[in-house]
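Below sits a lone chain in structure tokens, taken as the form predicted on its own.
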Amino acid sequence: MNQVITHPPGSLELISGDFKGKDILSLDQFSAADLYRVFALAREMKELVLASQPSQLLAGQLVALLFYEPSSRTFGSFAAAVKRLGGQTLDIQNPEVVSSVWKGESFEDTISVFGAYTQAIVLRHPLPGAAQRAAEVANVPVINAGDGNNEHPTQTLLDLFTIYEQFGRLDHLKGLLAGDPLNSRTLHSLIRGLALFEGNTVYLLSPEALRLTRDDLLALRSRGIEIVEIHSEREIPTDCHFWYWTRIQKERLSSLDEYQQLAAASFQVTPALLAERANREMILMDPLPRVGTIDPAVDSDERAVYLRSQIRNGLYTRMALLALILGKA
């Protein structure tokens, strides 16, 4: 269950400039031009948003939040993004719960139940594949708003679209991803969108039992990045250009017991860390939640952007990505 899905060849319609109607399930379906174009509609919604102008361009359209997962940002940026455009939102949290899958209804009844309702489905779910199980079933374009430990290519949208504002550019970085890198959606979405530009380095920290799989590693390097493990702070470059710190990921683990242990043996980001390992161009990013990651006394940092840019970054990508798919824009 911890590894990492790989698509075979054509398995992913690639979006090749053409969003409209496509599902967005992989990172696997962008090239860089792709971002680029995403990229630079997120920076006019940004300038809409910041100048809190009315927009009508989703007026009509009804988009389903559909969560089997607890979410608070990932629900409520896209909330706010179809809402910020003129669109409403179909909110349906913990269906097994609140719909019919309680009596029983099978998976993909529900997503062609809710396709039928509205003109796109985002969709999140414990279960690795979950979203490319319902791109197969769905009439309507399904985005992948995280399943299981698989991918989160909205996250890394707005990942790269803060790290492409601060530096002007996606290629020839140094970066150090820290956490859970076996469980994590994010770290797996982040690895594959840098993978996509040349001269690009990650550097891996985690506590043993939470690194990739061998094949997982073999695989992501295949990509042409370059990723180095390490096994302590110490070793941590201090030329980086951005640190991205994931929490341990509770919920994929078989126990409390060795949840609290990966806990005691994972990494924080201090004032002293950063003093002693980070340089003053770099950024400090966090999908969040913040989870033994990040010490609050960094917040002050102008480093630390994951309460600032990063986090509203997120409500501008997806407005792009949303008014694309359905054609809008």
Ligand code: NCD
Contents of the next structure:
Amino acid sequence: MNQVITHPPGSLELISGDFKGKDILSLDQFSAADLYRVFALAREMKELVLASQPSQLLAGQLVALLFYEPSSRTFGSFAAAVKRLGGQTLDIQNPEVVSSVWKGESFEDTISVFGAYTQAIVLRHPLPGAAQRAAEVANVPVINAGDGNNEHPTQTLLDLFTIYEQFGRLDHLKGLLAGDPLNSRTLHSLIRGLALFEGNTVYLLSPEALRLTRDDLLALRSRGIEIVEIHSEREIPTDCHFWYWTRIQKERLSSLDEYQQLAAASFQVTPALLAERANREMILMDPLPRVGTIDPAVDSDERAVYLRSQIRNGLYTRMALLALILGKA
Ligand code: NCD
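Alongside the form predicted on its own that was just displayed, please also present the structure of the form predicted in complex with N-carbamoyl-L-aspartate.
So here's everything in the complex, that chain up top.
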């Protein structure tokens, strides 16, 4: 279950410059040019939002937000993105309680039903591969909003956009990725995204038990990105461009005991750590929720972008992606 590479090679449709009607399941569908296309449009969306300009780009479009796992930012930003562009959403959170899933309806039937009402389905699900299964069944595009410990491609769009806006490039960067590389889908997609650009290096800092599996480490390294596993805060290079902190994915562990042991061995960002190991130009990111990752005393530091641009960029990049997939941009 912890394997990053859940899809057989070649089973994903590449975007190749044409987003219209495509499912968005994995970062592996994107080229660097595809990412830049999203970012260019995200900048336009940002201007639109900052000017409070009404848009009817998605007028007449209905998007299902089908969330089998709790979510604040991803759900909220997709809903805001559709509505900001004049579209509507059909919101189903916890379908296992509030829909016919409760009566025993199969996942496939639920997907077919909501696909019949809407122009796209945004799906969050606890099982790796669920989005790909949904895409096989649905007759509308499916956007993976997080499938178990596998991938979270739209999170990576906003993360890379945030880094790009800060440094003006996505190549020859150094990043620290901390927390839970084994189970964090945001990290799995982010490493794939960074591997699309030349000369990137990431340092992975986590308790021993939460390292990437050997197979995944080798598979990701073979894409050309340099991945260095480090074991303590003292090994954090002081010239990193970004730090990206993730929480321990409690819900993917087998027991509360295991979680408590790992939490005790995990690393936290404090003002002292920033003062010791960070430089003035870097940015500090977190996909949130923040659970044991970053001391709130750090929030007022201007390098802390997790409650600021990183959040807002989720809205702009999702507006851009939806417009592209629905053939409106
Ligand atoms: C992440 C997720 O759900 O994978 N949250 C998010 O979408 N912003 C990270 C997490 O839950 O830890």
